Structure formats: structure tokens, C-alpha cells
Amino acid sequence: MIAHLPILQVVIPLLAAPLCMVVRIPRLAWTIALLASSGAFAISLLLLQTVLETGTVSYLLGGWPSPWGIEYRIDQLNAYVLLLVTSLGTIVLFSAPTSLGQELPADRHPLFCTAYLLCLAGLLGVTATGDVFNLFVFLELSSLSSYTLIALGSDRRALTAAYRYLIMGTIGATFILIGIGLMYMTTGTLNMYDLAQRLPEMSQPRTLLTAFAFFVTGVCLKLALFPLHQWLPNAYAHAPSVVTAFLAATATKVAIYVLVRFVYSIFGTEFSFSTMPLQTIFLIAALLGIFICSVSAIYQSNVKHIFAYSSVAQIGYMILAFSFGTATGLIAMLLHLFNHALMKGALFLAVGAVIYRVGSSQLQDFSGMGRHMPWTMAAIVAAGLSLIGVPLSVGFVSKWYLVVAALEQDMWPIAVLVLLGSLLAIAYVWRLVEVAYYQQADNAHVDVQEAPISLLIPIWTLVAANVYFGIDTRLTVGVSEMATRALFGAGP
């Protein structure tokens, strides 16, 4: 059983997904929903187990030998990422039931449910796969499932939105696709680690050129790069909340994990760095996405539209680090990637317990709210500041390496404005406090109550992870450190 951990991590949400559907009630649904990602958690931490012990595992589908079959292949970076999704999608998954009840009919839990754990198992083989095509048929099979998980939201908008996500995502996974195509015309190989023996020996440089600007171009329209963000904002306004706090804590994070698996495995880093422009393009885009779209959140008027946003400029600083093409800015991007999911996962679950009590995610209608919420609005508070770089917090870990990782590079205009950056998220972060603690509840929610210990119970397991891994950061920063070390030596 131990050898066959790396399917069965894909195959149990996999084949839980239509069970929910089959038994159509609602509670069991979610029971067998929250059983298959626990046991994904379970297998995650196997996984990275292993994998730090022994090295890479190879498991080859069916007994067919690479590349003629299909190979998962697990490392310390996918082994990584493997425990972030998990671990996300089961926390999460734990208010569901309660989240949904007051924005989802009843009769829609086990759709939900059904659309959740396909979404998990895409995103995870996504990351497991070691075959391109694979990968390119769990990226869809997340991306559809997506888009039905936002689709259930009780605004109207939550339809208009999905359109545009569907169409933003199916142009992405057409670039994508057309990458893929264009790698195996000129290597003859689908697999990853054949694809990096094969390239570097290929005379046809036109051809690898095409190849990577489409594939890169289609993976950051998934990660919501700036400007091909526009897909995003009300993606995650209009979704309910917990699938609001999936996505943000799962998705973009594994299409990030696609983008440096594809630069440092595959291409290796003086294709992507020396002959494509890469470092130059991302420096700019990274930039503009932290400030324009930090200022975007300042000016919302809709708590999950600033923290939208806000994602969006988070990822900017992923992909400044990343931008560096050196081995901290790559430690930089790898701890982002995992605490920016904790921050997220507790900022959106927390809203979304304050919209199961007042019915809204307006920013008026938080008025009051740190007094009648005590609880949800002091997790806001946390992992908003964890969300600002405060020291002891996730946030100020992941900062601190990319700061250093500028000043490496003699960058220090960089490291100003990443200081800078921070300055504007303290702004939204203070709009909100300044509504929920110093102006008093409208007469419509003066009677709101503290949200269910159901809500409480995930939001503050985030939250104690943010304060936790900024204090002790054995585990992200040597997985991050060992991933990085594994990845510079493994580029063509």
C-alpha cells in the first residue's frame, strides 16, 4: 500500500466525487467529502515523509516504464505543495456545512461537494503528475470544476463571473495546450524528466521559444499575473465563502508550482533567464501588480474585493522573488507561496463567518462588528497583520527573505519598494478595522451574535498556523531550502 501512496492521493478524492452526488444527502455527502481529503492529508504527510528520508519516488502508472507511461514523480517541492492543498482543502472543508448553510439550498450541498473533491484531485495531480498531457488533464479537470464551485454562489454575479473565469481559463489552458504540442513535436517525449535531457540538445531554438512563451504566458493567466488578473476579483466575491477560501489558499498556488517546476526542471534557468526575457518581464509585472492593485484594495468597497485584490499583489511578490532567478529569491517565492495560503485561507473563512451572521460582505455592513464578533474579527485582525509582514506572523517570514533576496542582487531599490508595498496593505487592513471597531453596528445587526464554534474552530487553526510557522520555521524553510537546493541542480 505504501508504494501506491502517490495515486491514491489523486484516486480517493477522485473516486469519492460521484459518490457525493450518489447519495444526494447532504450531511453524508460532506462526511464522505471531508474523509477523502482527510485521507489525502494523511498521504501528504507520507509523502513528504518519504520523500525527505529516501529522496525523489517514482511511481509509474500501471507498470509502464517512462516514457511510454505515465509517471507520477514526487520531490520535495511537489511533496510540499502536496501538503499545502491537502492540508488547506481539509481545514476548510471542516465549515462547510455550516458556511453553506446560509448561502446554498440544501439540495446543492453534495453538487458542491462533488465539485470540491474533483477540484482536489485535479489540483493534486496537477502537482503529483510527472507527464506533461497528465498534467494538462488534471489542469482542466480542476479549472471545470472550478468554475461550477463559483457558479453556486447565491449573488447572480456569481454566473456572470464564472463566465469570465471559463473564458480567461479556457484561453489559458489553450496556451497552454499549444505549448505542450509544440514540446513534443520537437522532443518526441511527454515526460518531464526526458523533456529536460531532450531540449537543451534541440537545434530548432524558434520552435522552444514559441513553445515557452505560450505555455508561460497560458500558466500565468491561471495564477492571475498582473494584468491577466481581470478573472480573479469577482471570481472570488461572488463565489460562497468557502469555496472563496479554497481557491484563494489552493489554486493559484498550484499554478505557481506548474511555473517553477516548468523554468527550473524543465527549461532550466539560463533558458528562461539568459535567452528569454523572463527576469526583465516578471520584474515589471510583479511590480505593478503589488502597487496598482494595493491601491485597488484601498478603494473597494466589498471586504472580499479587497482581499481579492489583495491576492493579486501577493502573488506579485511571489513573482518578484521569482523574478530574481536565485536560489534565495526561489526560498523567498517558496515560503510566500505556502504562508500566503494560511493568511488567505483565515481571511476568507473569517469573512465568510461575519456573512453568515449579518448577510453581506460589504464593508458597511462590518460596521460594529469587532464588538458583536469578538472572536472572527480578532482572526481578521491576525492574519491581517500576518497578511502586512508583522514580525512573529508567516507574513514577516517570507518578507524578510525577499528583502534579502533583493539586497543579494544589490536591488535595493527593490527591497524599498516591498516595504512600501506593505505600507499599502496596512491601509486596507486599517479600513476594515477602523469599520468593524470605531463605528457602531446599523440597527439591522445590533442583535449579531458570534459566529458557531464550527467557523471558529477552522479560522483559528489558520490563524494559530500563521502565528506558529512565523515563530518556528524548521519545516518551510528547510522543505524550501532542500526544494530549492534539488531544483538548481536540476536544470538542463
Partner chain sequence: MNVLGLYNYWVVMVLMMLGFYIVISQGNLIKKIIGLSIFQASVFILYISMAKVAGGTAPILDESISTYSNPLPHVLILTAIVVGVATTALGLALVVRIRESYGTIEEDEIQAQDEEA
Contents of the next structure:
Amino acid sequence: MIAHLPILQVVIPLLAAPLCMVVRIPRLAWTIALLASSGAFAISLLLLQTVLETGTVSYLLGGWPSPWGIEYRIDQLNAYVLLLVTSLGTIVLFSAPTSLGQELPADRHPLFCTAYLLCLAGLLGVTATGDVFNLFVFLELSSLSSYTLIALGSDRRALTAAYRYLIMGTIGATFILIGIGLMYMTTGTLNMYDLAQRLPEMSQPRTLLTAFAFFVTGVCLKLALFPLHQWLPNAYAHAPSVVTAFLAATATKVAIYVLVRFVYSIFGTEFSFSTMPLQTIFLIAALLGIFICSVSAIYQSNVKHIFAYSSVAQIGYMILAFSFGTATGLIAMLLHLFNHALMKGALFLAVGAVIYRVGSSQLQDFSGMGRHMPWTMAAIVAAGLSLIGVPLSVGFVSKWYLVVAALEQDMWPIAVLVLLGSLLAIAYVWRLVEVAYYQQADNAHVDVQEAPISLLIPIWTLVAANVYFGIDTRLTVGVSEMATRALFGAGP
Amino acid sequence: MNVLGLYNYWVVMVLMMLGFYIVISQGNLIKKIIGLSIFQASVFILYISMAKVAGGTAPILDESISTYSNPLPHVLILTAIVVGVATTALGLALVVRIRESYGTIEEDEIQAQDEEA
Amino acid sequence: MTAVAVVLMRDLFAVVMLTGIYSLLSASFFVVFDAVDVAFTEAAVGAGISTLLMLSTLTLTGRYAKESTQKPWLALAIVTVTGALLIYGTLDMPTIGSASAPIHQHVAPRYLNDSMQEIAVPNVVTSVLASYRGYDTLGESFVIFTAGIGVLALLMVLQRRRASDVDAHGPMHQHLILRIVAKILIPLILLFALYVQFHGDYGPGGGFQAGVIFAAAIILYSMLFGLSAARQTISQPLIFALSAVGVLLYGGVGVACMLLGGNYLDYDALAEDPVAGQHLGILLVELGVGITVASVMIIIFFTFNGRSLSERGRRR
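Switch over from the form predicted on its own to the form predicted in complex with its partner chain, please.
Full complex below, order starting with the chain above.
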């Protein structure tokens, strides 16, 4: 069975999805979904172990040799991302029935579980595949299901947010499709590994350049790089809380993985960074994103908006690290990829728990919650400290590597800017802390209780992970370093 | 370089950009979706164009024929058409819900209503 | 061309019709360029299903678009830059139809040369679709399944009151001739759908096209005899179950291959003789695609129209 792990990783949640729809009993559907996603989590652990021991695993779908058939190709990089997606997906799903209870009528819960599993399977499929067109298909699978998930939000603005995401997302997907088409046209192959072998020999620089530009633009739309991020804040703010936590922790991360895969493994650093002005463009977009979105976050009155803008800013940090084009930069980015998922997963779940009790995500309605919901607010503070980058939290680890990577390149102004960005993060986290701890609760909210235990367990699991991986960095740093070494070794 | 041989691609590109233009310039939600489907349909034409082999026929094997067009892009586009129609259906469902809760399908009017709230 | 008119028109009904024509035109283009399977699908989907869906939406949202007030300059600039980049990209492309282009050299020849021995299905598109790249097609049927889930989650009406109170007859109930013609036609369409389903090995066609045609027959029935009549003939839970059965059948074939010792979707493992296994596998997965597509199309159409009926009921 070990040989079949790569495909089981994706197929288990994929096939569990229609089952959820058929059973139609909310509890049972949720149980199936939870079993499937924990199964996927277990498999991703095994896969990571296998990859670390034996190196890259390849799985030929349909038994056809690549490049004729579709191949799954798991190396350290995507095993790491698979682990991230499945673990967050499982932990967040754990809190779904309670958190959704108020946001969605019970008869839609099975549909929710179906869409959730489809989204999870889509993201896993994107990460595991070694075929560019297959990547497109699964990307659309995950996108369509995430539009659905977002539209299930209780507010009518969820609909417009989902619509806008659908339009932007589909433009992105079509750009990616054009990029894939042009790549196929120049090389005659769709297999990623094969593409990487054949691209350097091809003599059609202009077509290739266009392919690259379209593909990267499409991916940047999906990963919400500033200024292509406009779909994100509203989508995160109005989606059901569980969905926000899930998408914030996984969807953009997978898009970033796709970017790394294409830039490093397929086109190679030389083409990406020398032939194309990618470095400069990304550097500028990332810095603008960090500052403009951090400042916007300070001025939001809706807590979910605050952290949604903060997400765009954090994506800016990842792209900034990426734009250095060095090994240390890539390590910093991969670390932040994982760490940011932990922070935002915890934050959005905890915010969701407050919303569950208070019934609103307005900053004003959080007043006094420090006393009424001590455990939940403590979790928000802990994850917020991690977001700022305080030592002993994961945020510190990734910021540290980022600054080191900047200094390595003698770009000390950028290192200073990164620290300035952290100050902005203090500002928006502080606003929430101030309201929650130093103001009295509204009269309407005086009898608000602590969140139910079924919400607190996943929240504190993630907070604990924030601290644990901030102290014991063997797993995250180790795998990131190995993945980076493999990527730089494989480049032409 | 044979300019005539590329003429078809250029027409496709113009069509693509027309669709793209409709998506980003129109304020009507249904028109945006129509624009998307034109954009996508034009990309399909691009793929099919590159599959053509001069003198070839449809890739259904037969003893008497020796040249076929490339079947792979056809397969990809079959898949892409399905993905496209799935997106359209979902988008339209959203439009219907938006119309029900806002009473309009014009982007600016929706924005105005949201800002009031 | 039609696309230009779409930009200018404000009557959404006409725009939808033009889009349908655009689809038909591109379908005929596909025939000229040898892509018969794609043409078949584009005609059925682009000109058929999409147009139908858009019309269903229009009945719910109203027909006219407002004059666009936004300044189009930014949009125009973006489009021009993107378009220029594309044109720039074409400069290096091989001319259309040249057989020496890399696209025809590397992967494709194997499909054309060896698929007869390996799979023995004359329609290469079918063998690539269902076997070589069968996993893509699995993903595709899940995408359409997702769309069904999405439409259901958004538009499903809680059926407290029976829909038949509102709508006793279909919109075209009064046309006696139409009804008689349809009664003869619908079984023929269903037969044709089955033919397309199982003939995909030899000619253009396959599960997807068959599913669309099958759904079209049911939709025609519901237009003529009313939605509630159609719902009585085909119960809704049954269609829900069928849409899941379709994708599960496809995925299940893959699992069966694995249990029989092959890789996922390796049909060789299904029978003693690899070619027979391939045949069986392709038949089953095409059936799965057909079932899913037909039931999802019916779900989508019924949900859209069920919505409009309950809307009308509420307004009364």
C-alpha cells in the first residue's frame, strides 16, 4: 500500500466528498469528512517520512509512463506543503459543526462538508501533481468549491464577495490556461519534470516569455499578491468563520507553492531572475503590499477585515523573501508559509469563536471580551504576538530568517523595512487588545460566556503549535533547508 | 517567418482580449460572466489551432489515413470546456442570489447599497 | 464579429443569443480544424446548456443592462498591454499546420501510433481522454459535480409547499402540436444519447456529450409538461444520488484497479487481457462521466427553475 500513498492522499478526500452528499445526515456527513481528512493527514505524515528517507517519489497514474500519462511527483517541497494543508484542514474541520451551527441551516451542512472536502482534495491535487494541465483541473476544483464555501456566509455581502472572487479567480485561471497552452506549444509536453528538461533547449524565447508572464500573473491573482488582492479582504471577511480559517491557512499557500514550483523547478532560477525582471517587480509589489495593507488593517472596523488585510501584508513578506532569489530567502519564505498558516488558522478560528458568542465581527462588539471569554482572547493575543514576531513564537523564526536573507544581500534598508512592518502589526493587534481588555462590554453582551470546548480545543492546538514550532524548529527549518537544497541543485 | 501562417492566432488574440475587456469594463454582472465565457472560448480556439496539422484529419484512426491532427489539445479542451461551463453555472447561481438580496445586478448600485449598510 | 456586438449591446437577451451564435461559430471552426469531439461538446455546451442557463437567469434578474458609467480607459489599457504581449508571443510560434512544430513531435506521436495496440480504440481522443489522461477526466467530472453542489447550496429552495401549487403546467403547455412532436422526439433523443455514450470509441462522442444530450431531453420534457410533472417522473433525491454515483463509479474503477494490483486507473489490471481491460475501464468511466454530467445538468436546471417558481409564488 505504501507505493500508492501519493494517490491515496488525494483520492480519499475526493471520494469521501460525494459520500457526504449522499448520507444527508449532518452529523454523519461531518464524521465522514473528519475521517477522510484525518486519513489524508496521516498519509501526508507517512509521505513526508518516505520522501525524507528515500528521496523523490513518483507515481504513474493509469500505469502510463510519463510524459504520456499523468504523473504524481512528491519531493520534500510538496510533501511539506501537503502536510501543512492536511493538518490545518483537519484541525479547522474539527470545529466546523459548532461554529457553523449559527451561520448555516442544518440541512446544508452535508453540502458544506462535500464542498470542504472537494476544496481540500483540489488543493492536495494541485500540490501533488507533476503535470501542468492536471494542476489546472485541480486548481479549478479547489477554486469552484471555495467560491461555494464563501457564498455560504450568512451576510448578503458574502455573495458579492464570492462573485468577485469568482470573476478574478477565473481570469487568473484563464491566464494560467494560456500560459500552459503556450508552454505546451513550445515544448510539446505537459509533464513538469519533462518541461524542465526541455525548456532550456527551446529556441522560441518570445513565446516562452509570454507563457511565463501569463502563468505568473495568473498565479499571482490566485495568491493575492498586491495589487491583485482586491478579492481577498471581502471574501475572508464575509465567509463563514471556518471557511475563512481554512482558506487563509491553505489556499494562498498552495498558490505560492505553485509559484515556487514553476519558477525554481520548471523555468529555473536563471531564466526567472535574469531574463525576466521578476525580482524587481516582486520586490516592489511585496513592499507596497506590506505597507499599504498593514496600514489599511489598522483602519478597519471589522475584526475579520483587519486580519484579512494583514494576510495580504504577510503574503507580501513571503514574496519579498522569494524575490531575493537566494537559498536563504527561499528558506525564509517556506518557513513563513508554514508559520503564517499556523498563526492565521489560530486567529481566524478564535475570532470565529467570539463571533459565535457575540454574533458580530465588528471591533466595537469585541469590547470587554478579555474578561468574558478569557481563553479565546488569550489565544488571539498569543497568535497576535506570533504575527508580530515576538521571540519564542513561530513568527519570530520566520522574521529572523527573512532579515538574515536581506542582510546577506546587503539590502539592509529592506531589513529595516521588515522591522517597521512589524511595528504596524503591533498597531493593529493592539487596537483589538485595547478594546477587548480595557473597555467594558456592551450592555447587550454582559452575559456572554466562554466559547464551547469544541471550539477551544482546535484553537489552542494551533496556538500550541505556534509556540512549539517557535522553539523546536527542527522539522520546519530542516525540511525547508532540504527542499531548498533540492531546488537549487535541480536548477540548470 | 510566415506572417500569413500566424494570422489566425492574431484573430484569436483579438477575440480573447475582447472577452477580457468585457469582463473588466462592464458593470453588469451577467455581462461579466458572458465576457468570461467568450474569453475562455477564445482560449479554446487557440489550443485547437495549435493542434492542426496541414493535410491531417480528425484523430480517429483508420487504415487509409496517414496524417492526423494532434489529439492531445482536443482532450485538454474537452476538459476545459467542462470546467468553463461549471464556472458559468456557479457564477449565474451567484448572480441570481445577488439579485434576490440586492434587487439589482449592476455593480455600482450594489456597491452603493453596501456602503450604506 | 459577434463578440464586438456583445460589448455594445445593452439588451441582455440579445447578448445571450449572440453568445450562443459565437459558440456555434467556434464549434464550426473546431470542425474545420479537425477537432470533431470538441466541436460536438462546444455546440452542446456553449450553444446549448450555457445559453439555456443564461436565459433561466435572465427570467430571474431582468433583461436590460444599464449604460456603463465606468471609465473604460484603465480597462482598455490593461487589455491593450495584455494583447500586445500575446501578439509578441506569437512572433516565434510555428505557423499553423506545420507538422514539424515541437507540439507534434514529442508526446503526441505515441498516442497516434501506439494507441491501437495498447487500447484498440480508433478514436484517439477517447483513448487519451479516458485512459492516458484519465485522471484529468476524473478531475473534470468532479469539477462539474462541484458546480452542482455549489448551485444546490446557493439556490436550493426548502420545499415546504408543494411546487405543483404554483405551476401546474409548463410554459408551453398550450401548444398541442409541440407536445405531440415532443412525445415522439424525446425517446429518440434519449436513444441518441445512449448511442453517443457507447459509440464514443469509434466516432466523436462519449460520456460527456451523451450526458448533455440526455439532460437536454429531460429539460425539454420539463419545459413542455411542467417542472412538477418532470419532478414526478424523476425524483429529486434520485438525481442527487445519481450525480454522486457517477463520480463514485469513476473513482471506484480507479480503486478497483488498485485492488487488482495495478496503479490507480490502470485498466490493464481489470481483465486478463490488457486490451479487454482497457475496453472495460473506458466503458465504465465514460458511463460514470455520463451519469454525473446528465444528473448535474438536470439538478442545475431544476434548481434554477424551481427558484423562479418559488419567487413567483412569493410575489403573488
